[in-house]
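Presented as structure tokens, the chain that follows is alone, the form predicted on its own.
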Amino acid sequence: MKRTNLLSVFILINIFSLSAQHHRQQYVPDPDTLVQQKLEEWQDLKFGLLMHWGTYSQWGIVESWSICPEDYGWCERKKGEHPDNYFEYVKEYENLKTTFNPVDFDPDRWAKAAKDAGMRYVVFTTKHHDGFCMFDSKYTDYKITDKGCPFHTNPKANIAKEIFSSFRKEGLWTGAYFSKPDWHCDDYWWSYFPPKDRNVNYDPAAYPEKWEKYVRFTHNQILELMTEYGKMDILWLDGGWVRKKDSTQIAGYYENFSKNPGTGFTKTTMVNQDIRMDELVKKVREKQPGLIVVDRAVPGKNQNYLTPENRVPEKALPYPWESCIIAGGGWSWTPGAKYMSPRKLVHLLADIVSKGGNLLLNIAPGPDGQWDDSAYKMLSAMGDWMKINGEAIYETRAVEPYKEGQVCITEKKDGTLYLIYLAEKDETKMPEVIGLSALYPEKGAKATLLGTGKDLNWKRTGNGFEVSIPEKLRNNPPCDYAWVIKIEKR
């Protein structure tokens, strides 16, 4: 994941405002009709799984970023024998490949737990910024299947392939996370120069042959994933600083840098890191027609949906979007991580879906290849809730006023409404009345409480309406955490 810092904040403010109004200008629909259809189907799925996993899990540290020479807390070097020596530390970090042996890796168990929780798609980190491949790429030896990695003899050594296969068998869509920057590749961080920050450490315009090798390397690895790993639904690209910049943008960056030298900008930040996305997308869609491409934080037609990171927008957004959220600890596995409660997860999903988005929940495997028990417990409780109330989540869209007080609102394409009442922590009994002040159903509409099949009485109140909950149902609600009233036309 891309971490928040002064540089990224500066970029967000100047070129990628997160306000809905600005995004309406920035979002560019893909003209491919197959992609448009796929996006519509993706918006019906609502709930997905993200997994960050790599050699770094052995140290229980942030993924990749500790080898980035930037001075931020989340880049801090805390492990190994030489944290005070950058170059020695990088050697130790990359040597984690020789001890990575997740012998308890069981993707079938993950896939079943995800399906039972109500998840409908998975996005897996095939390669993060450190360049370590969790798939059998023929373009590098820095990978899980290399003979220098003890796990390479395991029948499930090609981890990405095993994960995609297991999740497809459970009926989930599959998505490949792939980092555009590769800090291990000599054609990105060239050994002739020391790395200065997260960016390429030379000017591609000054060394075009070197950069062209990197572009081909990136295209080839992505094409491997799109041709040798079965049907793929999503290509989820991270590292938005690797992007095409025109002369106007570069001039603007230099001007901002001169006026704001403390923002973290460097000359490298401003160079054109064009990996020819239009060409790449054309090639991958020849292999995977209709593929959803998410070129994160790069406005244009190759960012088919947007991805607010570890936050939920305050209002509904006018384009396809997905909040990627940490379930516990960090994006990568950390020992003793505390996972969010089932109540918080249910409320989070309802809030996101009521605003028209999807939730991509990150659960990080440990160095042994297992999830924490707390993650399974959280997902199991979520599944119990979804079995009763899932129809209020899937295949719905945002409808104004989206949320009012403790009530989130969703709507099916046929006009069926759902009121999702978010119970407080100590609220075990349903309220006597649940309603809205700015929305009301058509005359004769039928109200029922999901999980009971019981009809409920409702009445107009000004510009809104209220539904009465009988005492017997109030004292014996059908589930925990949140209760759903369905309003449908007769």
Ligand code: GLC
Given for the second form:
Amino acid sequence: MKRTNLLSVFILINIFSLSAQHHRQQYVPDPDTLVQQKLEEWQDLKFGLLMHWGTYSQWGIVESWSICPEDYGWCERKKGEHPDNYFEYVKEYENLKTTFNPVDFDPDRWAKAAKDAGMRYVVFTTKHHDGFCMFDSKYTDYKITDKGCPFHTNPKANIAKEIFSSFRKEGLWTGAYFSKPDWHCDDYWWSYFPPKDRNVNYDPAAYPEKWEKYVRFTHNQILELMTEYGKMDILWLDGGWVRKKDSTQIAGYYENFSKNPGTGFTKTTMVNQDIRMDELVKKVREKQPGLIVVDRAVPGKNQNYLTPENRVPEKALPYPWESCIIAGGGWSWTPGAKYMSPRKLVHLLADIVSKGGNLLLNIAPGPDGQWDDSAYKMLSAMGDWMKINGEAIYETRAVEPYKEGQVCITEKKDGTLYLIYLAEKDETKMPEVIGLSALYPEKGAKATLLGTGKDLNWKRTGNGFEVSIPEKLRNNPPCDYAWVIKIEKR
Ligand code: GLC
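What I would like now is the form predicted together with alpha-D-glucopyranose, since the data block earlier showed the form predicted on its own; can you produce it?
Full assembly next; the chain just shown is listed first.
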């Protein structure tokens, strides 16, 4: 072999082993057996609700980001009297606390709508990056229950508590979104220096006492949420740049930075922001045994599941995962948001579930404390579909080939198979046959169309099979958007 070939083989081998390593590092199972068991149950739930809500909702802007001095579209400052002056803007932004009064807040109504749509858990922004607490933290006055916020006199002032208890009453699991970075806290963005970007604005190694205060503050707030808010199922931690970085990682960042300037990395991105996750997780699990912890985007055992954002992976992933996806507008409320059509939502859920994931659908409450009417409409149509077809969604697992053409496949633990046929927009009549080319049921298996209970004929074709839909049924499908064939062993 010539030298050049040897070299390319060597490079190839390295690329392969690096990508295999990368894949392995992406998910590290949590050794806690209670957590593993809970994750298994969580994977049965399939469909959850995410809500981003805070004082920013009054301006209808991107949550928190406009106070972050980075030059991205989502950080642009367009509201208030002084969008052209960063420091004045931040004052006005933080002043939104004094006008936040969502008097129409009715979490029971949300919980009922979510439940009727087939959602089985909720994740709520108890604190986003801007640091405003939607719960009654005793470690800050930048919070909904502070006397400087008009809503503090409302009987439902402790918003997070009200949301968790309303959803729990409807039988949903509860999760707390919590941002590890806090841009209001003087121990994260120290007023001595101006903030430079999303990161801590001083070097924790140079000011260890200050950083220690920040670590304690963060642990204390999370512990409040995990002790005073009833049974919690998920701790969903955002702001993955707040993490422990060892010297090799930091060296790697520097190298990457010098080769690719302009990637958004800055000096502070690379500093070690060790929030002492292992210690925190140990403390919170003493209060909430088996708690699922999602230290988003931080490889390691404290990221119990992965959270692709606003996208669906190409294939099934070999570990627990959840796509969080915006239903309309942005993560936080924007005026005139257009919501996903029920067809798109049904197809999205089927696609995700056939790949073994969960869908966490984001709906943003408005400044008055209400959801848009179109959000309710979308959920109600979703509920109609789920009432008929939910059994093809819940408690299923991914089965190869996951999807073929218009058909998504799911499987129950007992081997019952579901073919979810995603109908096109103008497809109101069911196809003559629905089948697969490389998978077939056992002889004598029973095929039915969900929502009709009628037995259907099927036959083997090559390596696959097809189910025939009689003409009468074809013209009268049991529901809109997608039709489900159930295949059971007899
Ligand atoms: C993005 C946004 C952040 C939001 C999150 C939800 O990372 O920047 O504000 O909370 O998505 O997944």
